[in-house]
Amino acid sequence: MSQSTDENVVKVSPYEGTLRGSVQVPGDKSISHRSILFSAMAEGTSRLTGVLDSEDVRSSIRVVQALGAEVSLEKQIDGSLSGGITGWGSKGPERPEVELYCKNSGTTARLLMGVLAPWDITATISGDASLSRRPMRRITAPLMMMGVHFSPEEASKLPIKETGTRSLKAISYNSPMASAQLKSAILLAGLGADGETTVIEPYPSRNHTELMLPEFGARTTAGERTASVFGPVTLHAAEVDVPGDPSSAAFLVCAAMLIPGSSIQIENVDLNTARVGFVRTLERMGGEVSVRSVGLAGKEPYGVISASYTEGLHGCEIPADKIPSEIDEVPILSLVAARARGITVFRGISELRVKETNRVKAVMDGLGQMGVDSWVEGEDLFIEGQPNLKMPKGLVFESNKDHRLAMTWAIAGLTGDQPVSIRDFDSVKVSFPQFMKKLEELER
């Protein structure tokens, strides 16, 4: 299926079976680094299983283990991470010696202000090339109405230092934006506020935050647009079960759909709504997919994913409101937009632009190597589809060191006519370091 060419170049070939079985992917990125940070944060000690084992993740374990928390997560032979993490609770984090280097994950840093902003110690946030081109001032200035101070005080990206305040102020937060990121970092400074913190969404975002927060003991309300904590409060130590990416299992899915004679089930995924949006798409596309509920971890549901080979897909609008439940499938969804009949439409992707790299113009930049023409009208990407596409011969498609970006043009690969080469496809270990292997289990 694949073969490197050195260890930051990666060469896919067409795939010439089909894709059939079932399969697990490793545990959900969002729900790891909260069950990680919020552990941290508890009193006593919290017990993990599934736990997703990445650069991103060990990323949180390594920021929680310069302010204090012991961390004994043990690999699992199904490549997971199983075991517990002691908080600081009521005494608060230390004061951390060295930087909180976050490397390449955004969720760290975010969440991680949002973390100390409770406590009056000072710490300095930091990150590689890659994050520390991201924004962050989207995060700050709502801290700082709460009463946490950064320097410089109109910083906008990292490093950025940061002092909380055993004094932060509830505030209710109408946000620009439908982002997790945002929401959590508000709602976990709300903790240690005297009152009710509220944030107010555009769109409905990933709400897994305010879902895991009462396992660990904290009063939150959760509504489609709206969310609350009601502090001060303590956490205290839970136990959490971290079922399967949907993120991750939406590139099997789509490989299957594009991919004759397929048919794959993926077990034990996270189902939840705000997560699942991608499903809904490729079905508005008229493909064959669906997804079967078959019970609760915490509030989380969990369950299988099917899929299957369907001809005929085609394009389809995704209206603003509904691109936060799928912001990470849409480079995959933009391959299949590329293979089904007429033009599809990602409306509001300006979200995009601010990833790892501005996915919209990677997006554009790749198909356009395929021959498939896509372009922009303000805030939406259009794609017209080519079902017949003939792929150029010799083609190298750059990551940007991104890894859903990796993931795509290795499917793009694998469904085409064509071998192709992938850049620094070693990106896929920020969040599915199982990527080639687990399509591998499915080979037949």
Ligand code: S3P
Given for the second form:
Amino acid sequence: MSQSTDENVVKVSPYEGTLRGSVQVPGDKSISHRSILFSAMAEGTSRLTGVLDSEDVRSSIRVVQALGAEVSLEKQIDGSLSGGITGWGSKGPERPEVELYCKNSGTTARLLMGVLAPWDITATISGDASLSRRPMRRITAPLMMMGVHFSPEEASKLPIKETGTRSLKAISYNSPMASAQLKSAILLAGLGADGETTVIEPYPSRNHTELMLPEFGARTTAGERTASVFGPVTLHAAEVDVPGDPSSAAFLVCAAMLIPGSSIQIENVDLNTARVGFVRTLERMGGEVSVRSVGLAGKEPYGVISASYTEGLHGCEIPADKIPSEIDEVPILSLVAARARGITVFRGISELRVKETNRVKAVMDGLGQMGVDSWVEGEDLFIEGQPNLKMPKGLVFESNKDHRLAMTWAIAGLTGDQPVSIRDFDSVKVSFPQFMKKLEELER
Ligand code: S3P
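Shown: the form predicted on its own; wanted: the form predicted in complex with ligand S3P:
Following is the full complex, with the preceding chain placed first.
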């Protein structure tokens, strides 16, 4: 299916067989980050299972260790991490001797700003070239309202020096964008403030923070577009079992939908409605896809996603309020849209411009290389599908070192009619190091 060359260029050829059978995908990235950060903040030793072992999650592990948490997670036979984390609890984090380097991980950097807020220590948060280009003012501005200091004061990009305070003010914040990272940073800071801290969002974003904090002893309330915590509170140790990542499952699901004769099941996947918007979108495109709930992991519903090859997929419209529930899936859904009949419209995609790379531009560039038309009107992305697409020979896609683009273009090669190459493919290590292996497990 794929072969590597020297310069981290991977070549993917059209796949002539079918994808069939059941697989599990590695642990959810968002839930893994939170399990590590909350355990580090808590009093006592938390027990974690099914934690994703990826570069982004390793960034969270590295920073909590630098702050004094004791991490004894061990690699399991299925590739996940399990074990204990003993947190700093009421004594607070240690003054770090090194910069808190978050590499490519926006979730680590942004949630960390909230974690550090209630403590009078100073720490420098930094990241790689991609993370250092991403907006941070959206986090520092509300945290400054709560009493946190940042240097430089007007800083909008990493590296940023943060000095927390033991006298944080609780706030009610009207967030200008639907971002779970922003919401979580404020709620985590709110754990150290006196009273109720609330975030109100324009549209609902993923709610893993609100769902997991009560397991660690914090009181939260959550509505459609609001979430609150009540402080001050010291978290206590908990047990977290991390279900599979729907954002990783989406790549396999979309591949199965486009490869004739395929029929797959992804087991033990998180089915939180704030995450599986892509299933609804594929259904609206006429795709044969369904979910079956099995149980709860903590407060997270999990179960099975089934998907089969579907002939006659058609375009659809995805309203802006649904975009946050499939924000990370827009690149791979764009590829399905490129192979569907008619036009697909993703409304309100501005947040996609500030991900690991500008994913609106990157998707349009890649589809353009394939010979598929796409355009932006205001904040809406339009894609004109071509069910009988003939791709040009010798395509070389740029991943821009963005994991989700690397996987999207790999699926373009696998489901297309020409071999393609993808540059900087190893960025898949950020969220789904077993991507190729999981596809191979489904080969029949
Ligand atoms: C995440 C939130 C989303 C998502 C990211 C993970 C999280 O980002 O794109 O991959 O774990 O909270 P935003 O909060 O910027 O939308």
